[in-house]
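Starting off, we have a lone chain in the form predicted alone, written out as structure tokens.
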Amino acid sequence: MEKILELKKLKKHYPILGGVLRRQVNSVKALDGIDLTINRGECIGIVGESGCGKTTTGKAIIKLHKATSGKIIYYPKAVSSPGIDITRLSSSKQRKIGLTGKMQMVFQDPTTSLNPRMLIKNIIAEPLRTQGRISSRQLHEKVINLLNLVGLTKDHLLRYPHEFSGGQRQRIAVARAIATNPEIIVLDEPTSALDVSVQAQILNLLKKLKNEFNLTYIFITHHLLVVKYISTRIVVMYLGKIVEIANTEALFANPAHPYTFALFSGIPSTDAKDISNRIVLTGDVPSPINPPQGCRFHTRCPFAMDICKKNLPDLAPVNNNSQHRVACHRSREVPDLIQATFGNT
């Protein structure tokens, strides 16, 4: 597969200031060195508990937050090149080489992501204006076309965001995101603020647009059934690190990390057997200010050994499958340990 984006040892640390002079005394290690390759045209899901680094990853990719260190390498379509490290590019440089608008983001809550004082026609037209010269007539036609693509009409042009339902507002946010003909769209919990029936409509819309425009999605969510439905690959994160990555079907069929097992066991079910066999993790997630040495998960893992407390495991193939990788010293034993300890989950 053709890669479109590559993260290399990406870190994002937020400084903590203290003292009279407000100097940095520590930092929140939201992302602490992740490596990830994203292929053109795929939908890669990122899951994990709150605070694991999901949203920070997305915001670092589109440069809403500047990476502390590491590289984000973008590979332009149909261009033979070693890639462009966008972490080192200024906004003006990105505009000069034609990268502006190639990556967009749809946020969790459309109520706060859409300017309440702007008409819908101006909200969608704004990114088009920033890209360069476009006549008023072309702009008007483009905005109407974008509204039609997301299931709205020209009758909605002269309304404000508060006049729409939550699902309609998210459709408007999607229309704004695809206005610049992007190649990559980061979707940060795009359905979590919506009713279940509306969630299904938005997911189907996103699938349709992805196929129609060959978009690459980075889908951030805590809803495992949603990510199972829309994603081709899933990344599991814990405390700023990737602990497991695999194709969606393989991950749900054969998870290899204790944390992944725990996440999956929490999926809602009406089966009493599933409920009784749920894995309940003890303790709290450690502070990202001072993460534990060794495996980040060892403080809550029921199978932790001494090596887990000392050495950070690498992402290694599961059963020689390079498409399924896990960061666990006991990955080969984990399924049997889960079975013996918690039953058939």
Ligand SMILES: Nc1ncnc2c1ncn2[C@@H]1O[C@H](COP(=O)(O)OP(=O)(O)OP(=O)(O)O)[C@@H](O)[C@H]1O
The other form holds:
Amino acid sequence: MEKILELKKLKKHYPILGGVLRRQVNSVKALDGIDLTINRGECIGIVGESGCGKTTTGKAIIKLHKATSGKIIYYPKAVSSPGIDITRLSSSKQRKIGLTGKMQMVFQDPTTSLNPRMLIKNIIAEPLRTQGRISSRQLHEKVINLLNLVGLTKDHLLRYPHEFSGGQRQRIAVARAIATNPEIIVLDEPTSALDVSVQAQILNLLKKLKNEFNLTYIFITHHLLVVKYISTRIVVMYLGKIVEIANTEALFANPAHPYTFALFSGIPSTDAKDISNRIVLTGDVPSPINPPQGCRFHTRCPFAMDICKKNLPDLAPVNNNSQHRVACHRSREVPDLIQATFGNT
Amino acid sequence: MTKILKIKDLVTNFYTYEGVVKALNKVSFHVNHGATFGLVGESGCGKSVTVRSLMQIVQSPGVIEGGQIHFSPDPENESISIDLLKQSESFMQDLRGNQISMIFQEPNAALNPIMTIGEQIGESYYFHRKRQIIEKILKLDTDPNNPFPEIKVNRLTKPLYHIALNHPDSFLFKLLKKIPVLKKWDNGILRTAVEKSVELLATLGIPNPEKIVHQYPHNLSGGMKQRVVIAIALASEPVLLIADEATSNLDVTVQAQILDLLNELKKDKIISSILLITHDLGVVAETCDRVGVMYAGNLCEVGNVRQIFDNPKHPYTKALLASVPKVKQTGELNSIAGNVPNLVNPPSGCRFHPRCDHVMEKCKQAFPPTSQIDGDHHVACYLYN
Ligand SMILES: Nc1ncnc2c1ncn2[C@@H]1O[C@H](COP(=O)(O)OP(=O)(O)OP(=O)(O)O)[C@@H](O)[C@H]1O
Ligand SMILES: Nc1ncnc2c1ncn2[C@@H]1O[C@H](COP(=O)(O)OP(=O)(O)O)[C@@H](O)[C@H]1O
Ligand code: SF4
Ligand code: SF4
Ligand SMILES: [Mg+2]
Ligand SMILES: [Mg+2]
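Show the other one: the form predicted together with this ligand, since we just had the form predicted alone.
Let's see the whole complex now, leading with the same chain.
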């Protein structure tokens, strides 16, 4: 496995300004120090509830906003170097070493992410133009090619976004994202605004494109079953921290963090057999302005002990398996605790 | 089992600039007393328009153009039934929030930002249960351990309570209320109503309800607000609760809490009949007894929940179920080719025909009649006709 991206102690705090002088009075700890290595060609899923910092992570990676601290080290294919910390790279330097457009993002809401006054052909051509000089004929061909790739045709070139359905708009957003031959695409809830029957079309399309172009996906969603379908590895986040990370099968077979359990049992299922023994948490996600001390999940965890309120647990391997890591003081006992408290899951 | 609600051939259209949106095309189903009925389908299929038609709160270019809605509030006697479409607006106003309560997706829209939680639930209580509270107050007056010491029923106000109870619409009562010292005669009831709301919040699993009643909506999280909305809806002891995407904006763990709560309230008989609207098939599977599947303004299939999920018949129901990612899913996800149609120009005949794998010539000509599969299970598709 070859790494493509490494996040090191990545933090993003949004300042909260207050008082007459608009000074910083506090901050939203949206992302509070995460370490993550992403491999070339994988699809890593990031799941968690609203406000846990998923979008913040995605935006930091594509440099839509500047991380507060930490490093994002990128190992591009073309450049044989020990890796480049892109948090400190100016955009001109980035262009010089040919990194522009290597990372792209597809957003949740296809209605607001596409400029309503631009024709489809210009929406898709825009990133190609910023990447470098290209003849208009080549551009035209490339755009048609991209449209075909996402299941649209050249009849759609001269239309505006509002003339498309949600699913078609998301296809256009995907075409624009892959236009610059990126290596990494951050997909932020790309199907959440879509109907289930259309969601399946987009997921199948994303899978196809990934194999065709050997893309690396960072797939953000609040829906565990959607990532299960598309990801090989899953990261579970809670209040700006990673609480568990594992290969998809391992996570589904042996979840080790109580929060992961709760997420699993929260999914309403159409399957009669699944409807039993679930853990229903009490309370809501606390505010990321003043996150709880110690383990951030302790205010809602059915197994919290004194130590949980004081010490922040490390993200440590489960059963000496370095692929499966969990941040919980009682992770060893968790499966038994769940069994004892909530019956057989 | 008796039916609380029978909807027959409901037609609702919206007269927009683009043309006539044929939102509901002869929708028929019924809801049983003491049961939860789920209405599911993808966005725009007409779920909300169905319940808005039923409550007669369809927004402005919309017109209900046909059908019957029979409402039978008495579980013992189904024959006492009224056609809601024939009733006056004042009758409907009385019905809404009284016998039928609704909760919506967006709790913020349902809550008043400048009233405390207690005042809002209390108001609903006061409005709908004034009588009950007055009776209790009059009884408690003779009780040395009066739990509502703040309510002073003295020589002056006692007759007033009696009049309020027995002749609330009388001219005398209206006149008496105008006398300055008596103007605030019902303060005590109001306060009692707030006390009752503390109890109700506790039933709904809200921690520290005695503190929460003094807080404003913006102090609460989304899940808490939705519980408050449920509390307001339940304060009037409705015979039918309608929940339109009530959990769709919540996080999964919080949605699980609310669904759990609805199931508990149902088990404890605090709520009797529920009409639950959602686009999430899983939510239906976990809370409903019967379910109706809608597509583009038509009801395609209706039946017992397990019949529908374990043995779907309509090609749309089958395809929809197959496109939902599942826990034990492996391999490809099934998708349905094409998009949900625009209802200004809906497809002819069976509205699903452009996306259906089994389409036949007759499917394009006329809408398929409804056929019975077995017992309660009905489907509108030519494959079963
Ligand atoms: N521009 C901003 N300024 C201040 N706070 C912000 C900003 N953007 C996000 N936040 C806060 O940071 C936290 C994490 O937000 P983020 O958008 O990353 O959440 P998310 O996991 O993507 O949630 P969702 O599932 O709702 O999209 C939230 O508490 C959010 O309110
Ligand atoms: N106020 C309105 N004006 C015009 N069309 C409307 C209006 N409300 C609903 N519709 C149309 O009616 C159809 C059904 O909508 P709705 O019942 O809200 O769907 P859902 O099943 O998602 O609740 C849709 O085609 C929608 O566009
Ligand atoms: S560390 Fe403690 S509070 Fe946190 S998840 Fe583990 S048991 Fe629960
Ligand atoms: S009636 Fe015809 S088009 Fe409609 S669902 Fe049945 S087979 Fe398909
Ligand atoms: Mg987000
Ligand atoms: Mg709706």
